[in-house]
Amino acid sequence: MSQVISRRELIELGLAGVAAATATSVSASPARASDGAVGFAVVGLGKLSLGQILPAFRTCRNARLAALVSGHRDKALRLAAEHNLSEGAVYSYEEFDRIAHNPEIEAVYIVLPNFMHAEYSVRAFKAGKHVLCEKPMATSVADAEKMIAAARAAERKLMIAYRCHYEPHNLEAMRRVRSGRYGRPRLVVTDMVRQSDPSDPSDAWRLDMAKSGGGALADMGIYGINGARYLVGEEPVEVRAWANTNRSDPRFRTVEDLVAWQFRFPSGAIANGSTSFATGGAMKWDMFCANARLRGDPGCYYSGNRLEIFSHPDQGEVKLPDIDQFAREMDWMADVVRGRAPLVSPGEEGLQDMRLIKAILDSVARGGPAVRTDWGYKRAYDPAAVVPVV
């Protein structure tokens, strides 16, 4: 098998393709959060939490680390000490519901395998906490709907961690497209692909349909599904999709490998998307408007993203700062909790992608016929209109 690379490693790569993965332990430097910052419990201490989320608290302004939830107590205690948390701020999954009695915890960040998102989100809402949940928000439409219902019943906020809604290069692309300066959107092409490794525990569950909800489509493809929607600024009314999967490859016993789809939007714009767990890595998009082309390559990494303009008088690279995307995302959630910011990435946004994943897989199962997707969903807020680029 060719050299494999995990999703986390892929999107940590720098511009030159050199790995920029963060260390698995984090600095003991305390967070620089402001007084009155929202306390978060991080639920799940895997690669993403260790490499990105816990370090991000060091630069958060309005969010602070208040607790850790893990099935590995020794690991959690070590990390708690590094982050100046007491032993009482460490919870196991079995005692998760005790967070209801900790007023320091106002929100939880669910960083668990997809099939656990619904259970722990619902339990967090029952404990009276707000929820920031990694994407995809669940493994089924039914579970996504259950999460939204639980948030409403608890009168708490549910935000899905679509970090590209808060990332400067993607925001600037949205803003420029909305301005009309490049003419109307015609075509979006997204390619989100990598090699998977079943010996990596973080990949093993992603190669299990019941645990991931869609293999590469749920893991990488969701960036293209959501990206096409926020770049065009519309919701697709129809999808067609196809797959090419080698069932003799032990990785693909229950999930598809290469999936390609086509969205049709109300304006007539088209989006072509692809994802795979058995190709060389890329996370990129191209946006073709009537009078220009915009490219994000890379477009969805944790750092080192680029935005370039072609076929237009202002062509060239758009220089924007690299930011800590996770810090900004958590700060936005904190501002939502405090009533200072609109909920840009609500549960309904995650539900729309869950429905689209299902529609894509339904089309694949039937050999590629069109599936109607005009469910009437409309974004409550356009990120381009309410989230500052920097």
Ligand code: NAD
Given for the second form:
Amino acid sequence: MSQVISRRELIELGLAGVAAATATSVSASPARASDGAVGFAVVGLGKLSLGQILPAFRTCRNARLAALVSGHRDKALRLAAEHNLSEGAVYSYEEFDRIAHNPEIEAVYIVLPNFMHAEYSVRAFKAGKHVLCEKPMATSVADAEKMIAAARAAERKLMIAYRCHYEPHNLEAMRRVRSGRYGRPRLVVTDMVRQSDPSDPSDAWRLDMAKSGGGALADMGIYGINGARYLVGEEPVEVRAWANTNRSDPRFRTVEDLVAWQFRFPSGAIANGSTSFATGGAMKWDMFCANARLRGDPGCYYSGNRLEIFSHPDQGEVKLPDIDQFAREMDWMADVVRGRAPLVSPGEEGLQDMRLIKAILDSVARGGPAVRTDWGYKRAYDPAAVVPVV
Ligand code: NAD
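After the form predicted alone, can we look at the form predicted in complex with this ligand?
Entire complex below, previous chain first.
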């Protein structure tokens, strides 16, 4: 398990900004910084960018929108006008490498289909920019490794957009589990499921193995994979998985549908995870410790998440504010770029999930045998230790 870092240690690490935030708590609706904000180019103007990311810039403290990259010039120009950007801040994919010459852009937020993450991350690093990349970081372990190598070669930061690492209910659950108040972590159960619609272009690529890297598992299941790891605070040493996929359903020609997996952690804790693109929706987890049950249902939505405690004198709902998770994540990246915050969700954290997705799919392909995953990955930072709850 990662160590909890004290404020003194953060200051010694030169991360005084985090220490200050830990001491005072970051406000859920912070005031906008007047200068020094890190300029982001958003690459890909699909559902997530339009619905969440572009609106989130309005509440960011340290991050600001500096450019848009899109294949649809009319849409990009309209959005640029809405966000007070000039025409010169709009780039096509073909023109992307020209961002190297725009000093307003310090970081690039990759919000493209998964199979394009590696290419655009590498190109961004070659252009001298930092990269915030959506999950899953890539469609293969090899591409994830390529992205990490490119970040190192360019001496730039690579952060994977694991928004639950910055979300109050998940952070508070981690913090309570780590405190030992509820006894030993024993079992996590996560279900990350929804119906998919192949006529929606945003789902069409998710249902294509080459473009998504794993269907529901790479899209939704990754929240359970990552969540089990941050709730238990350990890395799995063994994985077993099974799938139930109706191949006559045209959605599942190349990807699995219902996947259930089991992680065994070094302490003996177990995680049971499931994911599907053909059931009613949920993004929820239950964490069973020796003396309590913690429940996040919903646990990983954009808003409206809940944290409840059962079987313990703390029984009841833990009331925490809803924050704009995307604003907080971009502000965190901006602080990383400025050297004020630790890189809590680096490329290596994304690579760990890519390797676990591969282990799950390897076990599925062979009918459920155990696959060893004790390759020695250790988180650099426990989110619970360095990210304030609110
Ligand atoms: P989307 O399909 O709605 O948007 C993708 C954009 O990429 C579209 O604007 C599309 O036009 C563009 N594009 C460019 N070239 C393309 C190509 N060859 N094929 C298909 N599209 C192409 O997808 P989205 O839901 O916005 O997801 C984008 C990324 O964000 C994915 O990696 C996804 O996993 C991630 N995501 C994360 C969260 C989260 O909560 N963190 C939520 C949703 C999506």
